[in-house]
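The chain below stands alone, shown as structure tokens; this is the form predicted alone.
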Amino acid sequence: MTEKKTHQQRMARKKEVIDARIASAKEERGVLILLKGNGKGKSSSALGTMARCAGHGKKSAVIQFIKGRRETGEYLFFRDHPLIDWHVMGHGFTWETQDKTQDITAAQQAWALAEKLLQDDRYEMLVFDEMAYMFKYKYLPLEPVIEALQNRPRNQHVMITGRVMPERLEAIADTISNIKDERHAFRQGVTAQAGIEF
């Protein structure tokens, strides 16, 4: 058997699989994807499925929890778009602030904006940018964003960003991605730059 005929076969096989799984995929709901670990990435990737989103006509809205920079790329580029309303909320990270009182007040104000998001059935994706450092960090309690989460319109979509997730909020995920860092520019002595880190 020629090596052409044998990838054929075995793609064919391949196909049925996948086509059988599609198949089988019937439920249509909003899903909590969850985009954790050390890696870098988990941003991006929550914002490049929001503009997925918005290319096909779906109302979005970003909450960034800690970064409290208006000058990010990402900010710079969706402040405008009619259909992403883009709320920064914190005033940077707890090592650059330094005031532990400030950080857990912006926290309950994201929170309270969050609330009436996940309430509000025109939004079909919602991202909340490095809200997990929230329940590391103790600034919000866990119990009543997982019942707004689990109540929450049907067809709504959530993506949570941040390094470590509770373990109870795992449960209730749809989806999780763990972002490994194998290696970082910066720690070579690559200072953060422009369109690559913020």
The other form holds:
Amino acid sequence: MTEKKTHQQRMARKKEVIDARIASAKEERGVLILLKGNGKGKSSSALGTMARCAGHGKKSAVIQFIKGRRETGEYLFFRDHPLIDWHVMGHGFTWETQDKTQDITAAQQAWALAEKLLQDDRYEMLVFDEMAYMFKYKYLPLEPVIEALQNRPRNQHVMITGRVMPERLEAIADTISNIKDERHAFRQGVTAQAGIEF
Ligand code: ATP
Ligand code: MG
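So the form predicted alone is up there; where is the form predicted in complex with ligand ATP?
Every component of the complex follows; first up is the chain already shown.
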């Protein structure tokens, strides 16, 4: 009986705290979300959030800064969606192409498109998948990207993925999730599974 009461009291207190937090968060605007870390779940989280936006009738675009497999499950699923534009840039993984000049050209082309989308308020969600690698390998200068992000339409959400994020990008982000690798099936000898890895 007493235990039940304390539980009830604790839950009531918790609800008060949560309600107060909800009441104090009133701003409506686009957010910049960074998904980083060496665990699995960055790109899939960004694309899952984009699916949420599509569910609400919001228009989105994805730019894949690194081209992996050609026909991933997400690409096959989303490519014909009327509210989603899918752009694959680049020629392959950097460590596979081993052609720096070609990689830089691809990065610049991807950025030219990204910059255009960051001025287009019809897009309510932009996913820049693996963009963080462009800064790590110095394929793109960071300052113009920061400036374009800061000047984007007020209603526009942006999600950027990549294992390591530059500090200055983190400084302007609203939400940062660091996905930690605790275990991955690959290390137990399981090869990349269709529908899980791609
Ligand atoms: P996902 O697309 O599944 O959300 P991710 O975007 O977090 O993964 P990336 O760093 O982009 O991960 O790596 C892409 C691929 O590598 C995916 O197929 C993913 O399953 C796999 N992967 C991610 N993290 C690990 C890890 N720690 N060990 C082995 N493979 C991994
Ligand atoms: Mg990824």
